[in-house]
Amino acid sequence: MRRDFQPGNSREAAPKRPLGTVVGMPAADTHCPYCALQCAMTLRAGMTGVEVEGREFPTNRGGLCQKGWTAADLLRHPDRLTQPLVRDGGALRPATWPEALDRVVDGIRAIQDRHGRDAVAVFGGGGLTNQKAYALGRFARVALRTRTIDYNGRFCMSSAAAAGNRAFGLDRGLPFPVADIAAADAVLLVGANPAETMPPFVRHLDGAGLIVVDPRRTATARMASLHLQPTPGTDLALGNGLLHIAITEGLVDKAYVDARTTGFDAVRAAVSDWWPARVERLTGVPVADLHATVERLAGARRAVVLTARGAEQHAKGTDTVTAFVNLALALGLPGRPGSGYGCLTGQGNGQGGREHGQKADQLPGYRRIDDPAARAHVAAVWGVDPADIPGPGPSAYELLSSDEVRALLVFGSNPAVSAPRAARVERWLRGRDLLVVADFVLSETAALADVVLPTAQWAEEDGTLTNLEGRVIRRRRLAAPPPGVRTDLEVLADLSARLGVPTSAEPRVVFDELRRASAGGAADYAGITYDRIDAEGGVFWPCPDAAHPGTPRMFLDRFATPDGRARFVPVTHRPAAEEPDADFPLYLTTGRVLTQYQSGAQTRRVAALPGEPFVELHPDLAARLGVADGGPVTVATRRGSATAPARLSDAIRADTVFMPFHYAGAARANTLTNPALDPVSRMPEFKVCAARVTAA
């Protein structure tokens, strides 16, 4: 199995079949278990293991990254859980499934009898299949009758989703196929590093037309012809400044603005005082680069503006994304063939995961849970009274810090590593009356649990996912899970039955119910079937019926607002929730690296994926602190400290340090991060806080 993929490798460089593979052994065409690019792959069961082959598909063009090539290594990993665990006398011990499930259900009933239905909470994940996300939301609201459910996608896409909904009336990460990006003459990439986070995506980027906004000179920024390196937390001011230049230089597409938008005059007034010199002083981005950015976008025949976590994971993330949406609208990009605004979704099913009900304020089909018509439609599918469906619940961090929550069931997430202010979240998890975690390894969160339920991996179950383009695709099972292991759908069905609400654990049956529940909603899957996905290589939503072709490109004729027009929304820059001061004089920012994924529960167990925690800092800063390359340093914020080896690099600003967030223990970056929440999206401010660094 080849593991030396570098961005740009072609399908012809895909690995050859291992010598141990037997022709005729089971095979499955499926998709990578990691990011939302959902690269296509073929799995083949051989005598010595499972072989991974890259498969031709529009997003990855036959290539895979290191994580994809090694994804099958976890299928027979010695850390696999194959038996339920229950906590007795402070320690976890093996148990039977009936014992474990009875303990869960008895605990739920006792807690709800004592503290009310909402005292039992559910926490999901953006990597769960559409069926599992749907089933989890239904389980919470029908079997548990609790409003307390959210998922880790709140930490990922919520700001972009909120901005998209208020500008366009609908949120789909990319409202056009990823191939449109490859055809664009200019691409503005704000707060994304796909060369490390989703390497096959860089095949769709032309460095000559690429402009990257990032406080670090990342691998993606090095590809670009223009790199804007702002002070952390100032992207909103940058976006307003770019729009100011577009207006004052006469580069606004007036015909488009007049015909297809509303609210431009208010935004023009809001950005009138963001002249280039002021933006340069605040952001550190030279005036010449500001002008060059706008001129390239406005002068391109086809142009795309993309945002990602670097712009979104802020206490003002919704407004920051809105500033760049306003820029795209002023230039006439959204809804124009070959151009547009989009968001690079992060988690494998980050798009579908937020469409079908595991988000605190949503019902299936991307319906609002407080909409009476939506409640009536979904209640009819579920066979319940609309009044019995609970209302909106707290957002992810609020859920994970609420004293009213006495029990938590976790599926597909590891908040002990991934949540902001993680030490406090860990203490909170330890303090619950009942913590239940379904996972295939003993993650840091599972290790705290009262009950651990071993579940199947991606190649051991069937289902659908929705990639970053809004394309619904199939995940196909290669082999059954190990004896003693159940799928998440089976776990939810077992728990539901014990709670008196029988449901199906069959993925096709659940998908057909999901289709009915989503019918007529913004994310309408009613016309999407397994047969269509197989025949067409995926189907884009919305697809309301069997005769509908699906919707690869949205907003071509109208936006999803009542009047069909996109909305400009005025936004004002404000400082980060926590700015550097005498005690904490530096900016800390966090992110991902090439070989690791999310909380690292999977990738840290793959021997072929090298990596260790580090603190990246500029050589000038290191010299002032007396820190040597590779020497241990401690980063401290008002929430705690973390220690890791120093990595000196002139790719980062001298006032900023960077840590990857994949690691646990003493190097856990999210011990440090600020849980200050965006008032609209409830996104925590992962990407900037005040810090100090000392030699350890």
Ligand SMILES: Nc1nc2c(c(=O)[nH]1)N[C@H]1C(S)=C(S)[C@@H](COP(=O)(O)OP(=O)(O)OC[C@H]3O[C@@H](n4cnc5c(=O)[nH]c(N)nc54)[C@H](O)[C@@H]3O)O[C@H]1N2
Second form
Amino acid sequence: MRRDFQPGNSREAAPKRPLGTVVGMPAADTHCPYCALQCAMTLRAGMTGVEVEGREFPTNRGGLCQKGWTAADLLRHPDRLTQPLVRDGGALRPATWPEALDRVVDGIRAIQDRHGRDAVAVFGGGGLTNQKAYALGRFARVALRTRTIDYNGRFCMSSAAAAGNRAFGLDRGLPFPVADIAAADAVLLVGANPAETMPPFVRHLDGAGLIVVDPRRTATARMASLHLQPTPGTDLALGNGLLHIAITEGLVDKAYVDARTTGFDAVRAAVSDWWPARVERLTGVPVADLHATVERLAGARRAVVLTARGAEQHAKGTDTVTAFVNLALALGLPGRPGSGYGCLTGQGNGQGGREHGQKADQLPGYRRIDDPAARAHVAAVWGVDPADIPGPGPSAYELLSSDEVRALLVFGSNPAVSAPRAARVERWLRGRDLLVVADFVLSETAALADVVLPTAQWAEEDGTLTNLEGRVIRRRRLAAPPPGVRTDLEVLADLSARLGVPTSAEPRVVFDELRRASAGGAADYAGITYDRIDAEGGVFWPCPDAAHPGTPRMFLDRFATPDGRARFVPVTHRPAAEEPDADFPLYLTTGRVLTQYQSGAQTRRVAALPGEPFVELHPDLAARLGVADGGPVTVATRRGSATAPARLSDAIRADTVFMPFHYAGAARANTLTNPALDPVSRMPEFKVCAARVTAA
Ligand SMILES: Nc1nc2c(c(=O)[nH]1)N[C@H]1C(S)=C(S)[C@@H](COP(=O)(O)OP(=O)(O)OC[C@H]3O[C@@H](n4cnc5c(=O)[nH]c(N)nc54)[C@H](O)[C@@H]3O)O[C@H]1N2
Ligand SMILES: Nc1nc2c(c(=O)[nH]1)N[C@H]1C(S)=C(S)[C@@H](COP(=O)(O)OP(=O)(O)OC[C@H]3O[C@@H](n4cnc5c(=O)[nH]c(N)nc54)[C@H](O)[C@@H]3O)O[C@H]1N2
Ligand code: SF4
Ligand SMILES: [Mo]
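Structure of the form predicted in complex with the named molecule, please, following the form predicted alone?
Now the full complex is given, and it begins with the chain already shown.
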């Protein structure tokens, strides 16, 4: 049952109240602040704090993970920032809002006068609401008139987005609702560990039909009836090898390939020399398992192929995803009801955050910033001359290492922990003339700032987010932020007004402007209103007008390419940017654990969430290195070294070690990672580099 009520706007009575809540206290139906599953929850202001209850919704079916249950613990946390801070004589001290905002605007003006407009950069995040992502992009292009803006989504699903655009003409992470995954007979999960990264999502997975590709036997792999455990960085060869088998075994859906695609012949030629024994040698996956995978996918009535960061965060991530898209196309899956290819988007608004203009090359509605028609449309909405909208800027890592950037404004990211080669990024952050960070805690990045602006948290603001299915949903405010705290939209409006460009800070007004700016674009929100979201339990884009029902399933009749056909793209396997050698003989890979989120700025502060840094390694490797379980180990790469306790596990390959990237200081995994970039998506190679491990 859907419960849709708000303080003062109750549609139905709340069916159940946890003990300790007082009738008449404010309540809000909203969604979790963390990942893209956007689990539905009801918040109630109780006597002892805010109570969180899971709410029925198609993505979470009432469930929440530990992070969701404890999300409200940060609302009144002692670390919460409630006053702006400015740096004086080397240290941060409290300041008034006018003083802090003046410091920011005076700094911006001085730097732009001296070094040009592009010397001021903006860095956003995929956790920001659609309104904030849109307002941030507009602020950069109209108020700052800088081309230098990008965001942390570049580190997230950019390779899948690039591959999706290339094949289908459009990128929507899942082009179908998650319910379709539950109904599929076979699901291939490549480099995803949803049992830890989206726990309620596994309610949609049936172990019998599940095949997992991961160098570690994760909680997700343990659910599966088949686990392929490749060497890190070899998924592209694996994907090509699977397609080779589909072709040689006569399992290609010829009618579909003829009717709905182009370019198959070139791909058939490209995979012809990826015969199974060669793929086994390169990936370590037994030939029998390769065959079983293809047969299961081809034999299923409905089959789904999904990728996530394990396959995507590579210097060849775009081509790797393409290899699996090619496989899905050859089997006739995309655009067939109940089947398809999708990418599991990561951050809360990882989908909407990549559509409305905080990307270096993008204008709202998933438009290209170098497209004259797109510039004209958006310029009209913004009331500016199209010629005044800057061109494309550098990608995230390139931005965070550019000498031309003299000032940086950060909204919703903690790159001092989460960017690749983080020691260098940290040095770069320290070296800027002006660093401004909007956050609700003093993250590692905020601690380096010249000005810190305290902003509202999720339960204190209204907005819309677009979940991993492309469904636009509402975030609803439970209570006002503490005194002294402003919303991100208010901060952007304050700064913009000081720069001579007045804008609204009202989420509904900004959303209506976003709808107009997106109209006619690939991600068209024009027909999506708050009322429709409330009445329909969310609306899937594209939704061009009020009469349009929204689009839960895409590509059923045609793909978003000029000729309506999906494009096969030939791709070739190549080694990782850095392979093990005599000095650095092991693979290092990085990722997530259940109880921590991203850079950890939020979850490390939640006392109820356990977790400490570790290096996961195989007992045989540990024995060879003389490392005991729990003993400190140092992992070194060409970028630097990090130390954390060893965690022995036979679930990992003996040639590979794993570190979570949630920690700062000596255990920061990103001190080690390789910023080699994918040529198309500009994604760094977070998932593989060469490392040496020693007992510390
Ligand atoms: N608990 C928790 N949940 C989260 C987040 C979080 O920080 N914490 N973050 C959210 C976000 S933004 C994202 S992007 C998602 C990410 O969600 P996932 O993609 O599921 O998470 P990761 O742990 O980064 O990577 C998944 C798996 O890739 C494997 N892997 C490593 N190298 C390779 C490789 O070369 N090939 C293959 N096939 N697999 C490899 C790792 O062993 C890991 O188990 O999670 C979201 N949910
Ligand atoms: N080694 C390694 N590194 C990785 C990855 C990996 O797998 N391995 N994964 C990459 C991926 S997929 C991602 S998505 C990135 C994520 O890494 P980050 O971009 O660092 O993400 P968060 O830790 O979520 O940072 C969000 C920050 O903004 C604050 N914040 C949250 N919401 C808001 C808001 O609405 N407004 C404002 N102003 N602030 C807010 C939080 O308190 C926090 O300090 O990390 C990437 N880095
Ligand atoms: S799975 Fe994601 S959205 Fe759901 S409760 Fe956990 S962190 Fe929140
Ligand atoms: Mo992500």
